[in-house]
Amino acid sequence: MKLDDVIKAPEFAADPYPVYRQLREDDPVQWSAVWNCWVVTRYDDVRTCLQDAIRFSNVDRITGLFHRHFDADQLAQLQPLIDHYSHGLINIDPPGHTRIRRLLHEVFRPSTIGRLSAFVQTFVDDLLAKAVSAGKLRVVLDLAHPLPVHVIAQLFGVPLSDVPLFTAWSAGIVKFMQSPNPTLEECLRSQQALLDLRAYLRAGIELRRASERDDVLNLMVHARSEGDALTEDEILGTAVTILLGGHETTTRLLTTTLLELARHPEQQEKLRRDPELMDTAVEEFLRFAGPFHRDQRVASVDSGLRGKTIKQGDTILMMLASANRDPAQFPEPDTFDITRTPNRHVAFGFGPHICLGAPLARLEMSIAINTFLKTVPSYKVVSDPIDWEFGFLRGPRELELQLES
């Protein structure tokens, strides 16, 4: 098996997991001259180079692809793109990685999520009576994109008349993402996205250190640790992280989870019957159909991996979703089980840089799903044939549902 002969089939988009079976079985650690970087499948493979930031660096995994891409005249053009994605959370290590999640710890802590709570609740309430009343539900665009994106808005105390600016944004950034070989022009236009949302952001850090808020950007701003705090850059850098890892990845996975319900009855009408099971109902979302199938590293040295050998300055893509269905984990793991335990997946990633709004993400999926399934007594997908949006990020590009009453 060849990865580079189906990467651009749509069969592939639609379906990859067949792929990634047969990957982890013939060739686990393949290159892929089409990507130009090594394909790693196999779970503990994933794992380990997530875990090592000693030998699979952070540092320059986006950057890189500019400098692969791109002639000096074209990388001047791209300097802020390029600045942005040299500094900030996910895009350093160890010990300084480590310094900026310490000094964030306070906006992530269960309280600060928590309390989103009743918020998330009254936001999937009114969706859905509407979609109720009106017997259908185009999922992306009456539910799965305006919840995340508006939650993300109230964690940063952003009026809701500025909301279609974060919506723009956050789809204008993630549009290089798409492709391992973006152009220079796709690349230009998630640039002025981001410009525009750090000079928004900038605004708002300013008038939280006139005076303070009840939000999680006054959080970053006033964060203190041992006499240490986050600087303007990381504050930014953060703050657009969250905004992106909140917003575009939980569309996705609320959408592919509903379909999913649907294609698997018997579990739908499982958890129906006990909501109890949304817990881990939830990790199973996320292991069987989560939206963020692949991440990068860079080999900071001369490394092997089941045979091969990675040379420093190679990019490695880690294939969460395929170790997620790897059987040397996972029991069936092409089964769909809303009951599955232990169940540790690495849809969030794994090691130093471990989701921050993992919690976040499964707050409004318990919600989301929960009030989904006692508002509608049944449902069935009318959309035929599914598109499917697949980068970094995978997911229908819309899915509609008929309402049963």
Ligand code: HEM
Given for the second form:
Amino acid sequence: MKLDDVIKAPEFAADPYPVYRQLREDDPVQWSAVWNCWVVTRYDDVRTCLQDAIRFSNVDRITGLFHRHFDADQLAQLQPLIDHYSHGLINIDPPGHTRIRRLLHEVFRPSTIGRLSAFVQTFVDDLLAKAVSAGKLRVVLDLAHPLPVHVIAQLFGVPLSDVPLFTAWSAGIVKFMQSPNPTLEECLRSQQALLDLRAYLRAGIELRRASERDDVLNLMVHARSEGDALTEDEILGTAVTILLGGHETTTRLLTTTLLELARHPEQQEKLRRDPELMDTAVEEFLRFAGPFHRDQRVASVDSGLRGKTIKQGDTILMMLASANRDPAQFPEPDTFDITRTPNRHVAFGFGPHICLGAPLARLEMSIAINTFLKTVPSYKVVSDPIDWEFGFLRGPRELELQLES
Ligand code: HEM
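For comparison with the form predicted alone, provide the form predicted together with ligand HEM.
Full complex below, order starting with the chain above.
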């Protein structure tokens, strides 16, 4: 099976899992000419690539895309975007990366995340109360999109009145990453959103240097470990990653989860009867419906993987969602089972870059789904067919539900 033959087919976006299965079985490390990279689909190989930062690097994983697609004039226009993605957490390897993670460890303590729980609960209660009285829910618009961006705004101490700006920047920046072959115009639009967000955050950093506040931006500004501190560029890079990494991902997971619970009424019923199952259920939502389908690295040296020669500079796409359905790791991988244990999925990645916001994503998911099931006795999916967006993230563009009392 050739991935390139189906890559643009609407059926692939609607259900990529049969294609992933074929790839795992026939050719688990396959070259895609369309995406111009290696596509790795088995669980063990995906974990190897994610773990081995010496062979599979984060450096140039985003900037490499610009150098492949654009000429010198175009690159000059994209310099601010290139500069941003040449530094910071997601664009570097250990030991520099380990240094930043150590400082962030001081910021993302369980107590920092735990304090958000009351905010998440009140926010979800309010959104769902409106939906219940209307008898319908547009999941993305009414719940899954506003929730995570408000949580991140709360994390950064951003006033409610600025949340629409935050939302627009987040959607604007992520646009160029959703296509493996973005146009110059798409990149320039993303760059403008990024510059606006950076200017906004820079002003916030200045304020917190002058006088301390009670938020994560403040914690980043004042984090110290062994006499070390984060530079302004590192704070900006991390803050942008938190906004992008924590917003669109959670939106899609929440939406796909409500879809899967509707498609699997017996699992929904089980969770309604026993909310104590929420912890294992959230892990299964992540495994079965995880939004982060393709993660990316660049080969730092020539090396081999399953008999294929990977050349220095080649891009490798690690298909996290395929790894999460690999029968070599998960018995009956296409069964949605909210009691599945063990469940060592890679929906949050693996190795040095494993998701920094995983505890927050788990908190939002468990409060949102628990509250939804308590507030809405039964529901039906109205959207048909579902319009899937499928870039490095996958999820329905919208999901309309009819809520029944
Ligand atoms: C369902 C929700 C989420 C999913 C599926 C998800 C997934 C991921 C994945 C797969 C990675 C690893 C990327 C790589 O190795 O290249 C990652 C990294 C990251 N995530 Fe998340 N994420 C989610 C929510 C969040 C939230 C809520 C935050 C913050 C508030 C966040 C912040 C980050 C950051 C800062 C990184 C970079 C870590 C590093 O490079 O060291 N994520 N995420």
